[in-house]
Every structure is written in structure tokens, then in C-alpha cells.
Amino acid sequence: MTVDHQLSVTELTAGYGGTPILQGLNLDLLPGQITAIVGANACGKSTLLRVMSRLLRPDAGQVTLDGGSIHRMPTRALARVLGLLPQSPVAPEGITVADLVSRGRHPHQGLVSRWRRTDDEAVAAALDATRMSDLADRSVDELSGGQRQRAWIAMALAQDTDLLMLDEPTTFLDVSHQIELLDLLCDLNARRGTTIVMVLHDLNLAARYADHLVALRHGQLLVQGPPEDVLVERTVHQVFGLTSRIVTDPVSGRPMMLPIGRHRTRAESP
């Protein structure tokens, strides 16, 4: 099992190029739960993952790990509980499935690197997790872009973190690959009561499988919650300027969004 680690955002302002993204954003994030980040394209989802997994220095406030500043942790510390996959990684030019992996277990090495078999049994469960063992050999460069996102997924299990961070995970992932993903997920965190926060596009797979959702708009924190309470016409409406209604999941028995539009509507005239 995981340890319960607390990560809190406090009055967190960031952005790049001097131009503010987060605006006094203020965020404790549920230990041992699944947290999805949701919201309109440019509203402050990927800068503040950037911010929390300390790729991005705020501009003010504070990013705190069990109260710390996780800008005071040596990075190896901070890199054996914190793990982050970004959008769009790229892969160093030849390298192998097995190769790209094993780099998970970069944080797990001494001063002096040596390999062990906690290191070879790690990455052996992320690659078979991902249903990537037959691959392991290939060139990540020769992969589709579905088995590209895998074999970095695999490597971001491999770092067997506490608190795992990923940026729209299930992009260039096909339906049956995207919920074979957040299954994963979901066992993950069933199993080991790993921390995981998560930007989801899908409002209904985030909604489905998240405990928590937090809803942005315009780089501010606008509510947070069960599904149930966020996933609502008013926040949808809110977030994203569109019309919905709101029904239950016949599978998960979550809230489903169905969206409005101009046509194809059952009162749409023929």
C-alpha cells in the first residue's frame, strides 16, 4: 500500500511569459482518491498539473507536500512520491519499450545506479499492465500513436509513485483502449491506494471514474466534488457555455451529461 500524502495549492497565481493562466487558486487534493481535473480548452488544467509536479515555478503562493514547499524537496525525493505524465512526451530518438520503462525506476536508483530485481519486477508489472510486454523490444519511434501513449504510461506506473499525475492520459487512445486505461487506474488505486489526479476531456468518463472532480474556468477553481454535485446543468453551462441535460448512468449509475445542440434534437422539426 501507498502512503497518504497531502499536496495542497494555496493562492497559487501562474503563467508563462508573464501572463497569468491560475489566478489565486486554492486546492487541497483527496489522499488515496481519484481526482479529475476538468474544464474548457486554455482554462489552467495542464499549468496547474505543470505547477503541482513542480515542472513550472508559480508566480505567487505555494505548492506543499505534507506541509513542505515542494520546491525545497531534493528532486529524487520529490520524484519517489510524485509522479507526472505530460501531454505529448517525446521519447529520446531509437529508444525501446523496455528502455522508455526502466527510466521509471530512474528515482528508485542510489548515487551509484544499480538495477535489482524490485527494478526488472516493476517494470515487468507496468508493461504486462499495459499490455505492452510483446512490444517491449520495439523502437517507441515505430509505435501508433495509441501504443506511443501506452508505453509512456507504462513508465509512469513503472515509477511506482504515491501520487500520480496525468495530463489528458486517454488522448490518441481508441473507446475500448480509454477505458481499458482508467479500469487500470482505478485498480490502481483500489489496490495500492495510490493518489491519482487526472485531466479528463470526457466529462462523462471523469464523472464516472473519479471520486472527485474539480471544475476550472478562466484559471480559477469554480466548485468541487462528487460527481454528483459537480456534474450539473449549471456548471456545465457555466464552464463550457453549453446547454445540457443531466440523467443518470444506467451502468455506473454517475451523472451523464447529454449535450444540446442546434440539431438533431427530438424536437427538431423534420
Contents of the next structure:
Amino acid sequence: MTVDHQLSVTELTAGYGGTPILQGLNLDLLPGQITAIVGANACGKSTLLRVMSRLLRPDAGQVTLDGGSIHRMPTRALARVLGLLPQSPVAPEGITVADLVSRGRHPHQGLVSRWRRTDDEAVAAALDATRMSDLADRSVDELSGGQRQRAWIAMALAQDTDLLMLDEPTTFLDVSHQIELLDLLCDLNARRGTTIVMVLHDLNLAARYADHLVALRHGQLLVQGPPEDVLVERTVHQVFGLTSRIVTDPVSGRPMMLPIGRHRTRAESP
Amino acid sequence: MTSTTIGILQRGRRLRRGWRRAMIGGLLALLAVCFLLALMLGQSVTPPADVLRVLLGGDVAGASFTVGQLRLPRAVISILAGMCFGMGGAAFQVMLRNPLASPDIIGISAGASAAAVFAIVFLSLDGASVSGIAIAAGLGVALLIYALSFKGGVAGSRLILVGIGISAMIHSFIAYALARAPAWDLQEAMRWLTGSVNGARLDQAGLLLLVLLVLGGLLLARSRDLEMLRMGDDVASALGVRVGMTRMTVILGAVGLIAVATATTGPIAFTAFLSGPIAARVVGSHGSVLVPAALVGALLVLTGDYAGQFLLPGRYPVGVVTGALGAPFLIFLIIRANRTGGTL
Ligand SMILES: Nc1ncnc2c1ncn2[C@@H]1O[C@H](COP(=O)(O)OP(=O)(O)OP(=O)(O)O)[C@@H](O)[C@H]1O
Ligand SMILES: [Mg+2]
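For comparison with the form predicted alone, would you give the structure of this protein in the form predicted in complex with its partner chain?
Now the complete complex, all chains and molecules, led by this one.
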């Protein structure tokens, strides 16, 4: 089991070039739990992840890890505790899968220290977990979108952090690989107590796999809590402007959202 | 299961590392051969034994002057300047993730060249002080481009376009300064416009060697972080790289290398631009490209100078030859960017 790290966001205002995207946001991440951030396009989900992983400086407020501001912590030390997979990373030209995943070990290596056995083990475990071992020597340029996404996830896994943030990790993945990835993250959470924060667009998968949902609207936190409290018709309407019906997922017992559009509803057909 | 994967990883790494070492060794050997040939060949052929005796300080009738005074300084300065250009150029290309972001395209070499011309024509300086002014100007241009293209982060293509504009402006200044100096001959003018080792002297080697050791060493010490920048700023910084600091160090080191070499030989056209991509083709993209790029740079200048002197009808400075090589590659990159719908 890992140490539980407490990441907190207080009165956070952040944005790009003076225009605030996030405003007055407060959030405590639950240690050892899986949190999913949901919200409409452009509401600031990626921005929130970027601030929480100190890629973006807040204009006001702060982000603290175990009480200390993350923007004042040594970058390398922080990268051993907190990992982030951005939304659409671009791999260097010609790099192989093995090389890409190996780079996840960067924060664990000293300025002079050599590659060690533990590094190899972490990389191999990450490749196995994402079923990428057979593609280890392939060039990332020559992979399909889903394979590429898995290579990046393997890189984030190889970093071996107690806190892992993923921005839409399921994009490009087919349905079975989506489930496989989410199961993998659950395993990681259960076995090592890794705190996981991810942005997910699929509300039903979010409700099924996350312990805690955070709904953002226009850069502000609308509601947070267990899926049962967050995934309700009123919230779906407030966040997405969408009418829906919430039922109980017969598989997981968690709430499940059925969107109601203008067409293809029972009322419409004769 | 994990152990088989570890096996795959180790085998792959051994293969790539072996290939890389072999290729770097090959480049080194090629460079040594070219160096020897450059000392042997010319208007007349000097046998290797005589070359060796001259190198060891012996006095050989007929060879001491041609080898010791004419060929040796040229070859040594070609190699050292080529290394500076190759390494400095590759560092920029890696840092900005774009082969077009080379100092000779975005105006940094031009800035150093203009400053050198200015220092020589208008201030009547020479030697290390010219280099100092060239470094200052190179850094000035680099920071200017950086500032002009900075908009909540540095976008490669914006920086390249700004750099090309600045480069054009600086070239017109060089032409103006050369026009104001009636005492200069064509040779000298060519040196500051396209680069040449015609006036090479052995006493210029010390300074080049010094910056190669100090600034080249600085770049090599940061090469792992530099290599991480290829993953993009966000990923690099999530993996614990201090992006801003790394970038500043790399700019400082690379501009220093380029500027000192430029103050010595002029901006040898496209050497900085070509070396990195050629080196990456040769050694593969495993590990840092800095050392192979330095070797390729040295080879380009050394062979380019020989070709310009003896292989072409008439005699041309090395910059004309490397320029002729670089231009098609530049066009190729632009066409490829167009085809793939990518940015510059
Ligand atoms: N680098 C940037 N510079 C300027 N504005 C940006 C930048 N990145 C994002 N924005 C703006 O910030 C707002 C929030 O973007 P963000 O990427 O956080 O949205 P998101 O919730 O992740 O959306 P999506 O679901 O589409 O990924 C958007 O209006 C976007 O245009
Ligand atoms: Mg996003």
C-alpha cells in the first residue's frame, strides 16, 4: 500500500492569458479513491487537471499536496508522486513503444544514475498491463489510434505514482479496450491504493467506475459526490442541457443515464 | 510474463544501443579518413607519410607549407566549426521539435554574422571580442524571436515564421554593412554571407575548442532533459523536467556554439540545419542526437570545403556548397508539411 496523499484545491482561479477559465474552485481529492471529472466540452476539465498537476500556474488560489503548494515543490520529486497523461500527447517522430514507455521512468532517475533493474520491471509491467508487450519494438508512428493511446497509458503507468491523473484516457479505444483500461485502473487503485483522477465523457462508465464524481459547469464546480448523488436528471440537465432518464444499471447497481433527444423515443413512434 | 517482457526490452535496447555505437564509431572513422584526405589532397598529392611527419612537427620540403600552412588550418577549423554548427543546430531542432527551427533559418546565425561584420567594419575589432559581440547578438536575436512569438507558450511554427522575417531583415543589414566597406574583397563578403574557411588560421582553433568543451559539455549534461522536451512541454513537465530552465540553458549553450563558430567562419549555410536530421537518420532516434550531429556537421563542412575548392569548376567557399545541399532539403520539408497538412 502507498502513502495516502492529500491533494486540495482552494479558491482556484486559473486560465490562459488573463481570461479566467476556472473560477473560485474548491476541491479535495479523496485519497485512495477513483474520481471522475465530467462536464461539457470547454468547461475547463483539462484546465483543472493541468493546474492540479502544476502544468499551469493559478491566477489566484492554490493547489496543495499534503499541505505544501505544488508550484513550490521540486519538479522531479513531485513527478514521483503525481503523474499526468494529457488529453492528446504527441510522440516524438520515430520513437519506439519501448522507448516511449521507458521515458515514464525519467523522474526516478538521478542526474547521473544509470538505468536499473527496477526501471525495467516497471516498464515491463506497464507494457504487460496494457497488452503492449508484443508491440514494444514498433515505432509509435505506425500504431493505430487505440494502440497509441495504450502506449501513452503504459508510459503513465511506468511512472509509478501514487496519484495518477488521466485526461480522457478512453478516447480512441474500442469498447472492450475501454472496459479493460478502466478495470486496469480499478486494479491499480485496489492493489496499490493509487489515487486516480480522470476526465471521462461517458457518464455511464464514469458512474460505474468512479467512487466520486465531480461535475463542472462553466469553470465552476456544480456538484460533487458519489455517483448516486451526482448522476441525477437535474444535474445532467444543468451540465449538458440535456433531458434524460436515470435508471439503475442492472450490471453494477450504479445509476445509468439514458439521454432523451427529439427523436427515436417511444412517445414519437405511433 | 513480466520476465519475458523484460527480455524483449533488454534485447531491443541492446540492439539499438549497439547500432548507435556502431554508427557513431563509423562517423568518427569517416571523419578521421576525411581529415587525412583533406591534408593529403589538393593541387598536388602529399603522401600520408609526409603528412604525418608535418603533423609531428617535422620539416618536409614542399609539404610543410602546403600541409602545415594551407591545408591543416582549413581542415581543423572546418571540423571544429562544423561541430559547433551541427550540435547547436540539432539542440534547437530538438528543443523546438521542428527541423525548421534551426538557428540558420530563424536568424540567429544571421544575427551573429551581422554583429561580427559590424564589429569588424565599424569598430575595427578582431579575435575574441568579435566572438563576444557575435554571441551577444545571437542571444539578443534568440530572445527577440522568443519574445515576439511568445503567446501563452511558444508555438514552433510562429517562432519559425517570426525568425524567417528577422533573418531577412538582418541579411539586408549585412549587405548594407558590406557595401559600406569598400576595402573588402568578394572573398570576405562571401564569408559573412554564406560562410567560408578561406581565411582560417590555426590560432582560431583554441576559442572554438573551448566553447565546444564548455558549452557543448553543458548541452550534453542537459541532453536527457532536452530529449524529454521532444515529448511536448506538458508531458515533459509532468515527468519532472523543468521545461523553462532546460530551454534557457539550451538556448544559451546552442547560441554560444553557433555564434562563436559564425564569428570565425561566417554562417556556413545550412550546416546547422542539415546536421541534426542527417544524424537522426543515421543513428536512429534512440538517445540524444547531439554528438552524432556534431560529427555530421564536421563532415559536412570538411567535405563541402574540399568540394568547393577542387571538385567544382571554379573555386567556391564552403557555404555555397552546403547551401546548395540544404536548399532542396528545406523545400522537401516544406512540401512534406504541406502534404501531411502539418504545420511548418
Ligand atoms: N492553451 C490554451 N490557450 C488559450 N485558451 C485555452 C487553451 N486551452 C484551453 N483553452 C480554453 O479554455 C477553455 C477550457 O478548455 P479545456 O481544455 O479546459 O476544456 P475541456 O473541459 O477539457 O473540454 P473538452 O471536453 O473539449 O476537452 C476553452 O474555452 C478553451 O478554448
Ligand atoms: Mg479536455
